[in-house]
Structures are given as structure tokens and as C-alpha cells.
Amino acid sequence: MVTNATSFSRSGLTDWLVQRLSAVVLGAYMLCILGSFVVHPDMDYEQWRALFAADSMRIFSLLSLAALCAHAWIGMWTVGTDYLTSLQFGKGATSIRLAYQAICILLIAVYLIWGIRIFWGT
């Protein structure tokens, strides 16, 4: 059995489930944010800040951020393995794909750390 060290879970079924569950979490988060705008149509900065000051919203935001990062990684990994192949790039495809994946991992990690700093403040 061939495994890939850069896949999210080393199982296509697990990756598929993670991507679907992360989409559900992101959809719920979007509905929560939209719902806050519907309930408070004239929301000002202080109300917005109070909304995100609650620990429950911070945890939900952090969960959504983690779901976004997992969803993005699985999607970008799939794009890389499907389109950055030796058929398109010849012998250098593996190097190109690994560089692409390294850049994706770096950007996702930066966005995750940045998001944590925004939600939990430092």
C-alpha cells in the first residue's frame, strides 16, 4: 500500500470526511455571523467587540479557523497531487509539488497563528 507523507490523514475516506465536516463547521459559523447581523442590523464596534469577547464565540471562531485550515490543506494537497504531475512537468514534478506543498503549509500555518493571535489577543 502506498501512503503519502504530505496528505492530511493518509486515508482518502478520512480526508473526504474531514473536508465535509469542516465545510459544515464553516457553514454554521457563517450562519452565526450572518445571524448576528440580522439580529443587530445597526451593530457598532462595541457590540461587535462584545460578540467576540465571549469565550463561546472565541472557541467557535477558533474551531472554524482550524476547520478552514484543514479544509484548505486537503483542497490544496488534492490540487497539487492531481495537477503537478510528471505528465505536466516531467522529472521535476516531484520537486515542484513538494515546493508547492511546503509553501501551502507555510501559508496555512501563518494564517492559523495569525488568526489565533487575533481571536485570543496578545
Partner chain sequence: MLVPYPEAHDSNIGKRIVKDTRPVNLDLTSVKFPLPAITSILHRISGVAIFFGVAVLLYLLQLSLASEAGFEQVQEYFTNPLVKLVVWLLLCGLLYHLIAGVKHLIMDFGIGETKAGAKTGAIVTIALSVVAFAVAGVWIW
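Next up, the form predicted together with the partner chain, please; the one we just looked at was the form predicted on its own.
Just the single chain follows, nothing else.
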């Protein structure tokens, strides 16, 4: 079996599954937020704050944040390994891909820490 040092779970099959499970969580979260806009089109600050302060919503938000991090990593990894290869870049491809992956993981780490602050820190 082929394994890869930079993929999310080191297994293509597990990555595939995590990509799908995280997609479902993210989709549900998106519909939940959009739905809240439809149901309460004119939310004021208090209602908006209360929505995200509820424990159930905090858990859902953090779960979605985790899903986002995994989903984005697997997704961006897939895109990078499709286009940043020796086919396009010759010998330097591995360095280019690692640099790209480093930028992705950095941004994901920022999102994770920033998101935790927003959803649980206030």
C-alpha cells in the first residue's frame, strides 16, 4: 500500500472518508447558519450573540471548525498533489509542494486557534 508522509491520515482511504464526514458536518453547519438568517432576518446584537453563546451551538461550531481543518487540509493537499508535481516542475516539485503545504497548514492552524477564541473564548 502506498503511504504518504504529508496526507492527513497517511491513508488515502481514511482521507477519503474523513473528507466526506467533514463535508456532512460543514454542510449541516452552513445550512444551520443560513437557516438562522432566514428564520430571523432582523437579528439584533443580543440575539446574534445568544445564538453563538448557547452550549449546543458552541459544540456545533467547534465541531465544524475541526471538520473545516481536516476537510481543508485533505482538499488542499489533493489539489497540491495534482498540480505541483514533477510533471509540471521537474526536480524542484517536492520543495514547491512542501512550501505550499506549509502555507496551507499555517493558515489552517491560524483558523483553528482564531476560531477557538471566537467560539469558546468570548
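What you are looking at is a predicted structure, and each value in this text was computed from that prediction instead of being measured. Numbering follows the first chain given and starts at 1. Basically, rigid core = biggest C-alpha set you can superpose within 1.5 Å across the two forms.
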Residue 42 C-alpha relocation of at least 2 Å between these two forms, rigid core basis: yes
